[in-house]
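To begin, one chain is listed below as structure tokens, in the form predicted alone.
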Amino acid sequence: MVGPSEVGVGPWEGDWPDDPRLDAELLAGGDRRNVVDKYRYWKLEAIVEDLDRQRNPFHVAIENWQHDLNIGSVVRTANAFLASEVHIVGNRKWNRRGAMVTDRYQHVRHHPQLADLASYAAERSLAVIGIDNLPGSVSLETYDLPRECILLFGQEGPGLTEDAHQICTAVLSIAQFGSTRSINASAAAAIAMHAWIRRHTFAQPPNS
């Protein structure tokens, strides 16, 4: 019986290179590392520094008031579309689990209170997006994302708090079409992320 392939490389082969990004821990016992084959055997110190001059403009934030186990997910997918930063609301611990270590390439930010995120997006000029299925939301599908924002997304179940609505700029809907009220903020926090990749790094220029 075949059992599944293992995950990433082992250890180097023939003499080392001569990089300093490199560790030679991982070279000498492989990288299993759940990273891209560009950053295969590189030291974690130097991943992040160099996804750190490729980082999009955009944030996303998301409420936890209730320690929501979807947080590490949305890390996830945040270090997948390279967001600036991920910034929590609320309480500082969450779970991880969902992150799959990607917390370590992702900067994640705490802040106690909504009041602290408006003022650190009103420092940095960024616009605070809502992503929240109600009366009176914006589709996303048709709304023109600002380049700089911070996608703002509250808990599963009662969604962003009255609170978080006074302190953004607009307040979107993702489109449904079936019977459930609404979908896991984990995927509606990838439908946002992606819709902002989708402007911003696929846009086609206009015709001239």
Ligand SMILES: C[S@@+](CC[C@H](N)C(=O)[O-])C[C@H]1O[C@@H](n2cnc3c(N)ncnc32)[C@H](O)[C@@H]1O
Given for the second form:
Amino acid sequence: MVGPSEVGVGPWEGDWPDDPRLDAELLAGGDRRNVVDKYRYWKLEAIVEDLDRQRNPFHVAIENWQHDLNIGSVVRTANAFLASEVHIVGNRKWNRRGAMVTDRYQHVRHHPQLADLASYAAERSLAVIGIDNLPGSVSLETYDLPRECILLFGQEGPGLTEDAHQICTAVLSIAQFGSTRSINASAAAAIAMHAWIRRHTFAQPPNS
Ligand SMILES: C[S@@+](CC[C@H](N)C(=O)[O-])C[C@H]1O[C@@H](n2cnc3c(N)ncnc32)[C@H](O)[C@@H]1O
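Form predicted in complex with the ligand structure, per the form predicted alone context:
Expanding to the full complex; the earlier chain stays at the top.
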């Protein structure tokens, strides 16, 4: 039986390149990392530097009072959509498995309390936008998401805490139509991040 072919590229073939961004070990042994083709053979620091030049001005934050297993997946999606930073509020430790090593390329900052996240946001004029289907929330589908913002998510079970709610400019809910009360927090994070992408990277310029 033939299994799936290996991901990535094998050892470099042809003349040895002298690009300082490239990693000699990867060139010699091949690059099997889960990175887009542009970054094949690049050093980790060179990739992060390149990403830093292009990051989108939205941030993502998630409450972590009970070691939520969704955080890894949120970090991976934040990397895919090139968020400025991911903020973990509460416990410092989080389960990295779901991140699939994307946390190496994504800035992740810890805040012990929501007040610390609120100060960070205020210092940078970032609107904190809660994402939850709490009473009083408004529709994500029609809300005009600000460009510079922090999308703040709650955790499985309790959802956004009252303290989190207090620091939000608005709380947005994702429309649901079935019987479940909510969707998985990392699925909600992916939807909200993509809503930001649709609004701010694909928006038509006025009068076009
Ligand atoms: C599993 S939900 C739990 C809380 C939810 N308020 C409830 O009543 O069951 C965990 C997190 O996922 C996100 N989430 C899940 N479903 C959502 C929805 N329909 N709209 C917005 N956020 C949602 C929110 O960030 C929420 O804090």
